[in-house]
Structure formats: C-alpha cells, structure tokens
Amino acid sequence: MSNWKNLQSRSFLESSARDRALGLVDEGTFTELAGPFDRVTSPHLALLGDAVAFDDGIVTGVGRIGKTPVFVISQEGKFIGGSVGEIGGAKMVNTIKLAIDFHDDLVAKYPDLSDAEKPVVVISFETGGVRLHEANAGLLAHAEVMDQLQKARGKVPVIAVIGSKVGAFGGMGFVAAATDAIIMSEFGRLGLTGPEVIEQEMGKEEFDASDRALVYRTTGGRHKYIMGDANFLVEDTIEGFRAKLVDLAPLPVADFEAMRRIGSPEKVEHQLKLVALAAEMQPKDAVDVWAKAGNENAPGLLDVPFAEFVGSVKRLSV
C-alpha cells in the first residue's frame, strides 16, 4: 500500500480497490468499515470449499472531501471478478443506509447545514455482477442495493466511478445506471452483458470478444461519454477521478437530479428517442452513432489523444 500522495498519480485502471478508496478521499480521512481484520467472509464459498477473502472482495468505509462526508464502496476485480454475493452485497447496502441515516441525523440536528456538509456515496465499480456461487443471495443483494438507491434519492447523491479492469457489467451495470452521476475514464467499461457472454450467446461472427477495439467501441468510456451514459470522462489516474469528485461532492442534490440519466418523465422520453433512433439507423458499429452525433472523423476517435478527444468530441443529442 502506497502513501496518499503517491496514489494520486497512479493509474486508476491498475489500482487495487483499497488504494482507490484511500486515494479518492482527502489524505488521512479514510476509515474502513467491516475490513479484513473483521474477517466477515462468505459462508457460501466456505461450504463449496472455495477460497474466501477477509473483506469479500469489497472495501467499504467513510472519509471526507473538504467538508463533505464521503461513504465509499470499492470493488476488487481480482477476487472472483468483483462479483457480488451475500457479504459484499450487505456491505454495499449498509454503507448506503449508513449514509442516509447519517444525513437524516445531521439535518435533524443542524437544519441550516450547507450542501457541502451533507454526505455523498461514491461507488467504485469493478464487477461482472452476481456471484454465481451464491446465486439467489447475490441476486437479492442487487435488489437491496437498488432499494437503497431509491431511498437515497433527494437526500444523498450516489456517484459511480468506473475505470477499473473488469468494468461494470451484469446486474451491477443496472446499479451503475441508477446512480446520480457516472464518472468514467476511457478505459472504463459499462454495460449489461459482458463481451464474452455476448460472443458465447450470439457467436464470434456477431461479436468477437477478443477484438479489444470492438469491445471499447461498444462498452468503453469514450463511447459511453458520446452516448451520454457517462456524465464525465477523466484521465486514468486516481487524481483525475478525485478532481471530479472534488467538483461534485459539495453540489446540492438538485444539481444531481439534472445529471441523472433515468427517473423523470423527460429522461424516459429521452431514452425512448434513443431507441427510436437505433431502430431508424440500424447501426452496424458504434462508429455509425458517433458520426450521427456530428463527429466528422468518427473512425479515428479511439486514437485521438485524450485531451483532444474531450475538447472536441460531439455528444449524441436527440
């Protein structure tokens, strides 16, 4: 584990869940909850004779960014692909619940509290979704996390950060989409079904999961930014993600309502327009959609340097 200042320049893609959790909040403020020394492990994996992790592959805790209390959930893709089971799901659920309870207690005690002093939740996604070893328990955990997101609405903003190796897929892709704002790097990936599963079900001719360019054109951060699925695109460093969190953490809840991609009738109408556009266009590749957004050199957008891409790319508007 490196010190905080060294963490800032480290690639987010290459960082562990714990280093991401430590680096996203202010130096020395992170306190881990239900950490490895508590040894809360999956009972299901033990029964199957599989290896367990003393934190179940997920780091939870609380820190600060400026005056803002930040409740952090950070998934570790190196442990069973960041999959969510009973224990990891419970840690996610209770961290969000703790943030909501903390918010309610603060507001009741200090009714004039500024927005910058109210808590936010940050989820660093690195997961393929449900842990198949735990099947029903993992599915239930997803539902309970979604329930907490609904309870957080209008009180505690929930911000997704996606830039790790596994990405955010499966049921956790739904969870990420239901957060108030999504920050991605160009190496982050977001979707419902992962590339390997698409290839398995549809065939290699339809989708070649070994074609990295195709995978990133379909699920990668640049594509998601153009489509509006990601609100913000940042450089692949912990500092890059943290800088955007510094901007977002003190904002009022109403600002996050405008950022959210789902929920309101206007957002539903927007999604329906996207569906209608897809039916009309019948695009064969993401590049077709990038061109529709007004990008003249659509095929070259993956190769454009990051700063130039962010400064010049046109995002899809319907």
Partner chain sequence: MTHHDTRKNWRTRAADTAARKEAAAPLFAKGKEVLAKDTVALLEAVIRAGDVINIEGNNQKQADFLADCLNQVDKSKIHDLHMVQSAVPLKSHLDLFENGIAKKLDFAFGGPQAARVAEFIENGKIQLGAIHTYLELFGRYFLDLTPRVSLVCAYKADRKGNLYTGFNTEDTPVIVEATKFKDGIVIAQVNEIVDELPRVDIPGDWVDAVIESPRPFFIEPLFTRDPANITDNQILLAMMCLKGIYGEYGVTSMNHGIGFLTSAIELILPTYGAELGLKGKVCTHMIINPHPTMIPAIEEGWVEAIHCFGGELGMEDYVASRPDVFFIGPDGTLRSNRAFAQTAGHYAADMFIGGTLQIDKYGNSSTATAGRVAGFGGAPNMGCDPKGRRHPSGAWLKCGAELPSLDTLTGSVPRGKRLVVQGVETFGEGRKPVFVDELDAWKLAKNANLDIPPVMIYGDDLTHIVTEEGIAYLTRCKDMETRMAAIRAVAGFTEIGLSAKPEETKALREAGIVKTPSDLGIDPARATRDLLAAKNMRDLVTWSGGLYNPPARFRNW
Second form
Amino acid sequence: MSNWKNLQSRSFLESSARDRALGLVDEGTFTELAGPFDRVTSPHLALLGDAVAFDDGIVTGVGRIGKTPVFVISQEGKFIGGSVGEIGGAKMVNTIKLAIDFHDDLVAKYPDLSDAEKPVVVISFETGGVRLHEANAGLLAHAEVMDQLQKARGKVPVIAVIGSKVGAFGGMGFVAAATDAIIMSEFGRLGLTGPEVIEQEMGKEEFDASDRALVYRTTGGRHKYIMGDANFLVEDTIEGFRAKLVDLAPLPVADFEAMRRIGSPEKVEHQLKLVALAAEMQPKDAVDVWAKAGNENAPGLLDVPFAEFVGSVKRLSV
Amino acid sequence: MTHHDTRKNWRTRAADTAARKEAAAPLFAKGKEVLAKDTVALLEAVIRAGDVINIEGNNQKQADFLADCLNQVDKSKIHDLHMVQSAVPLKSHLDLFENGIAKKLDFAFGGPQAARVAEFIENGKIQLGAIHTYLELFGRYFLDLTPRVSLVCAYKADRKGNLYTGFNTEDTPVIVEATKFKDGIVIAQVNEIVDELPRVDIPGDWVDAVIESPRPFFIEPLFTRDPANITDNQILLAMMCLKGIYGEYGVTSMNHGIGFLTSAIELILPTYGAELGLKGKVCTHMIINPHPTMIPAIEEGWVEAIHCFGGELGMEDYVASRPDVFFIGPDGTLRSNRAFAQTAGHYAADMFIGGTLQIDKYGNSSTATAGRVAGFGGAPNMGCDPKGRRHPSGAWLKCGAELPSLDTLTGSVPRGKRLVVQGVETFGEGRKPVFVDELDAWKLAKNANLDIPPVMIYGDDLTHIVTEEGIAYLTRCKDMETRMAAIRAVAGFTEIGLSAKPEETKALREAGIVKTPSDLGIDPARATRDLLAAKNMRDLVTWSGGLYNPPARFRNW
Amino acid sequence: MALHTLEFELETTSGTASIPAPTHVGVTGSSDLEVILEPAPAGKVAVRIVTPVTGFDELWKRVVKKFTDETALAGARIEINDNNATPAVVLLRLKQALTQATAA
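For the form predicted together with its partner chain instead of the form predicted alone, what are the coordinates?
Everything in the complex follows now, all chains and molecules, and the chain you saw is the first one.
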C-alpha cells in the first residue's frame, strides 16, 4: 500500500501521516523513530478509557532529500483530531532537537559543509492543537516546541507543510506561523482559533462554522497565499509538496530568514502595515481584501482551476 | 313542472369555490398577486373548517412560507383540516396539529419530524389516515383525497399566475392538476414575481393566487454525499455490487437510493467498473436526482439518460449543460417531475438498490424504529416487483428465470423479475445490528396504533442482500428455509449471523446462492479510497469542468 | 474507566500462511483501528486488543478466528488498538494488514 512510487501522485489530502512522511523524502530513505513498533502510547488516554495509538498520532523520523538530511514530523488528524499530548509533543520536541544537535555535530566536524548537506526539519501539520485530555502536558509540549524552533533559528530551517483535512489550528497554528517557510495546498487551512470555537464564542452571525465556503476563504490555502501567510501554494499531491521541498532543502539558511512572516523588527513593521490596512479597509469578507490586492475576479477566485489561480493571482502587498 | 326543478345541482363545488374567491377578492393587488402581508387573510378567506388541504413539500423544496402562514389563521374558524401531502419534514407541518388547526393526516414521508408524528398519533393530536408511497398518495389525489385548497411553491410567477417551477418541478404538476380540475383553489408562493418567465411549467389559469414570499423557499441538498466520507467498507460493498450484480445481470436501468454505498458505486464506475469492462453494459439509464457523485461516470460517457424526481442544489448549471443526458426544457433548464420519475422507477427500471436500518430473518426490511413514523416515500414503489410490468429486458428476464418456484405459479409461461437489492453493513451506526429477529416496525405499530407494521421492502420483493460477508442471491432460493439460511450466511456477527451453520453456508456457496468476496474474485485489500474517481467535493467540481457549484456547507477549498 | 485490554490465544492446526515481517496498518480513528502483525511460530495466534469498549470479548474472539480460518494463518502475534470499529472494519483491516505483510 505504502509504496513510495505509488504515493507520489497520491492526493496529499487523502494521505495518512505515515504516507506523507514516507513520500515527502527520497525513495527508501525514511527511517521512523519512536514508531508504532515501539508502542509508546499515551498514559493519560489509557487512564481516561480513551482509545490509544501506537505512535500517539505523530510520525517522527529522518530521511533525505538529495544531499539534505530531513527530519520529519507528521501529524495524523484521524487520531483525536491530530491533537498534541505529552507523548506526541515529546516526539516533536526531540525530533527538532535531534536535528539541531546533528547540525551542530556536523558543522563542528566538517566546517566546509555545503548548505545542501545541512539538515532541515519538515513538519506536516494536521491538528487542532492541544489534546484536551492531557491539557497541561500538551500545553507544555507546545511551549517546548516553540523553544526548539527558536533554537533552530538561523541553523536548521523548519518548513511547515499544510494540506490535510484538519488543517493547522489552535496552539499548533502558532507553531506553524513560527516556522521559517510554509507550503500549503488549496485544501490546507491555517488559523489560531478554529471555526467551531469562533462560532461558539462569537455566535453564528459572526462566524458560521457550517459555512465551509466562508471557513475556507478565511483560513484556506488560497487565501493564506494571497495574504502572504503561506509562502508557497502547491498542487494537492505528495509530489507537489515534495517538489517544493526539493527546491527549498538545499538553500542557505539566510534565504529562509527572508521567507519568515514574523520574528524580526522588519517583519513586525510589515505586520503592522497589514493591521493598519485592515483598520482602514474594514473588510466585510476575505473577498474584499483579494480585490484590494488587485484581483479583478475576486469573488470567483476560489473557483478558478488551480493552475490558473497560481498563474494569475495577485498577492497582497503593503 | 320543469326538468330544471328536480335536477340536482351539479356545480356545488364551483359555486363554493366562487364564494370563497369572492371573499378573497379585496386582497388581490395586481392580477393574481397577493402581497405577502395579506397571506394569512387570504388563507382565512378561502379555507373552511374540515377542508382537505395540501401543502407542497417533498424532501427537497418546501412551501414553507405558506405553511407558516397557515399556522397563523384564526383557529376558531379554521380547524379540523385534513392534511394530504407528500411529506411533513418541517416543524410548521406538525405545529398545525399542535395548534388545533389540522386534525387528520395522510402522507408518505415524515423525515426529521418522524418522532413528533409518532408522538402525536399516540396522544391523539394526529388522526392518521394512512402512510403511503408517493405514487399511491398521488393516485388518491385523483380518487378520494382530492385537495380543496393546495399551497404550492415555485421559483417564479407572472401576474397571470403562470408558474416556473424549473429544476425543482417535483410534485407541483400532480398537486395542481388534481386540485384545479376538481374546482379547488391553488395558491403559490414564489421566490420572485416577474413579467416574463423562462418557461411556463404550470399554466396561469390553473393557479388562483401568487405570493412573492419574503424569503426564498426552503430547499435541502438531500442527495449530496461528500466523497470524503466514504469508507473502505462501503467501497468493498460497492465492488461486490458491481461485479456480483450489475455485471452478473447486465443491469442497464435502475434507481440508486440515497446513501454512501450508492455514492461509492457511482464513484467507482469509472475505475473498477471500467476495469470489469462494464461501460456501456450497465447503468446506462437511471432514475435518480442529479447526484453530484454521478458526475465522473457521466463525464466518462457511461450514462445515456437520467430522469429526475427533483433537483439538487448546485447541480443546475451542470445538468443544463448535459442535455443529451438529462431532461431539459426549451428554455435550457431541467424539469424534474416526481410522478413521472416514480412511474419510471416503478415500471421501467430493472433494479432498485438502496440501504435500510433493519432486515429481519425472513428478508423484510424497514427504516422504521419504535419511536419514529418516518414513512418510506418512493422506496417501496421502486423496491418491489411491479406486477403490471409487461416489457422484457435482459436483467429482468435473467432474474425471473432464477426463481425456482416460478412454475408453481405461472406454469410454463416465463416471467421476469425486478432486481431489488439492499446493501448494508451488518452493523450500523453505534454497532446496532442490521439483521434482527423482529423488525422494530412491530413495536412502532403497537405504539402508534397502526394496523400493520410499516415495512419498506417486503421479503418476497427482495432479490439480493449485499453485506461485507458477501451477496445472498435470494431469488435462487427454493423455499423460505433456504432464504433464511442465505440471509444468515451474510449476516456476519449479528445474532442472526451467528446462528448460521457452517455446513449449510458451504452448501449455499457451492450452489451459487451465497458468494463471498473471494468467491467473486474480489480482494478486500483493494477496497480503499484510491478506487474513488473523486475523493472530495473539489474533485467533483473539477470533473464537472467547474459547472457544479456545491452548497457552501459542502465546500472543501 | 480505564481502557479494556483483552488477550487470548487461538490454536491453529491446519494453517500454512505466515507473517514474513512485522507490519503495521491503520489509524485508531473513530470507528476504526490499527493493527500490528508480527511473525510467530506456527501452532498459535496470540492476540492482544486494547479498546474503550467492553462487553464484546466473545465477539472479538469470533472475528479474529474467522480471519485466521479464512486466511489459513498458521502463527502470528496480532496487536490491535481499537476505537469502536465494527466487526466488518476489523476484518477488513486485518486482511489489508496481511496483504501488506505478505507483499513486503
């Protein structure tokens, strides 16, 4: 089933966390760490009488793209919505830590190492954030992942790939935003507060979570690409995402710094300009902003075929 | 002495109608238009206590504004109404009984209000006439249940009363014809009153009043199944259906019931079906609503004709662009018609395939549960062997020829049989067993004082059961004992299934009465979502060349 | 209420099929399960099931027995994390796991 060649043309949206991890790196190079055969399951869920998973819903491992060692984290939305608890969080933290340590060792041993030979981290998000069943441990894990992202900065590029059913929301929405580069498909969604929670807190008039067209034009890949919250928009296949990773993996870490959306005085300045624009425009809908970005066919923008969209869309600049 | 004096007055209904319309005369604004604010007054003018009333609404479009207004009439004047209508899915339909405006109900489908229908029958708020099929009820409109006043709905009207019902014509023609040609009164709520209609679906002289509703009529996208929610097991069942039934009998004409199994079948036609070489040999003529999951098969050229009971939200442009397949008017839009589609589904189609909540050990099936009077709409007409059918077809003859006991009834004269297939997983939602010793319909009959348990499909009409365990070819069973053994053999781990005797099942498999996936040459490992020609809503849009426009709640991009 | 763990062994006498290499299939999604199949000597199939649902121990034994009978499995270790899967889903996943194990 999980044959690497068959996986390439497969829908990324349809693919399990393990198939994504396997297919994003070069054929035959993926080695899973703390995988299902290690049977590290959540002690909290067992106590609560809830079903457990052999990998706690997160696949971690290492593979290669070309010359670049790639540390992979891949979240499984079908297991409790991809929520991050103690075990899964620890797997994320230690995978990034492993990548940093590996980088430091390599650079110490081989000072002349090319950029292409230095490791990167790829995180395939599919999560609503903290697993409520183990909230404290889950929150702590989020903080620790953030900590590792800061430590990786300037050394090990961290690339987010988002194109799975659940999207990337909650605390993990913050984590995704703090990565160096974000690749999305049109089926990916990225946000902080999930649509259902917004509706619950603010009412159906403010945000109708059952209106999926509204949800996607507020959090979906095409919108995020126009807004600059996502760096790249790719086709919904594993090879679509992989091709972009092949482009990015060998780049010097400084190039990734330029791709960041947040995290420096210049980026803050840029974000403030966006806030000012929003205050001035008072948009009623995402479509207003797309029009502002110069798209003539703003209302129909979600429906044009993917290739046409990527080829012609105007992205917001401030 | 004059002849005239002794003759009975033959025009009492016409005179009564004229009197009622006279009372309503001041309410007409321009032509046949009555303003929305005067609707309650209009209903009070033309309806009398005890009238037989129809509110249009099937499981798709609803004359919801008129239903709401009927609830606001003065019940000291208007009460004891006898409601005759296809379906009662809206809260307002049942409120009429709660509010003491209506008393008696004859219907076909309860939908979301099924629990309230059961409760009201039990506590006497509803005096139940009968639960019908759609065709059966339509028939009675022209016999003993003719509406005195009908409240119908349309997209558009002009001020002469002409109606455009278009894509969602559904039940309107049959209701209006029965009502108007017996001197009844027809009131239509429309989304828009215009000067010129795209086409006339209902002539203006059959309509007494048109009202521009303050909001568009309620309509439910009931036949849209998101491919993202199809499971591997449904795909396994779909593979078995295609190979073991569609292919085996060469079924060209059929109705697909609503559900994920039939959606899975539709979506593997272009993949697994093509692999089996079935293109052009099965599924060429269909009586179905415009299912979005049919798009890939239509685009791949599998289907020659589709006639529809009703429309389906978002499919308007796609359907209009495929006039070789669908029934499109001179104006370029679909005209659905439930009465004709049901007639075709009953007499013309070779197969019905659908699902159910329960099948008993004899093969009777029902979606009725102890606390819900849901009715079955059109399923029983399509899910039965039409005794009046006289035209032959390959699948019909093959199925009939399999009946071991045919000669005990018709001697040496051959006769065909409609294929009636129920595809179910042995355990349904919440691990409820689908195969049961006794249908819950019996409990419902007791609770709601029904004369007979509401059976959707009777065992003698059912020809095939498909489960993850295999296919039971019930037509090939010589007697009830064999039928029951075949049912047990595919009932899996339910109590019924556990009572199967291994040696009996083995004999049935050898006789070709039961076939497991491996008997059919199907590898369950291939039953994955990779076989689906479209895996999500966006894929369907792409297949349609951008012509399908799914409702907002179904979008995934 | 803690998770329910069910362990049992099935004697196999006539089976010939074996598991060439450890295999993992599936996700513990809602109404679904994951399974690990591992090689073991012929003669018995050892089963361990972890599930939130109680009261179906006999059913589990019947389902797994049907799987081993149909596939003529001679020896294996089967571990399942279940989240309310129906017998139909259990059988399907077991068969898919065996197909993957023998294809590898």
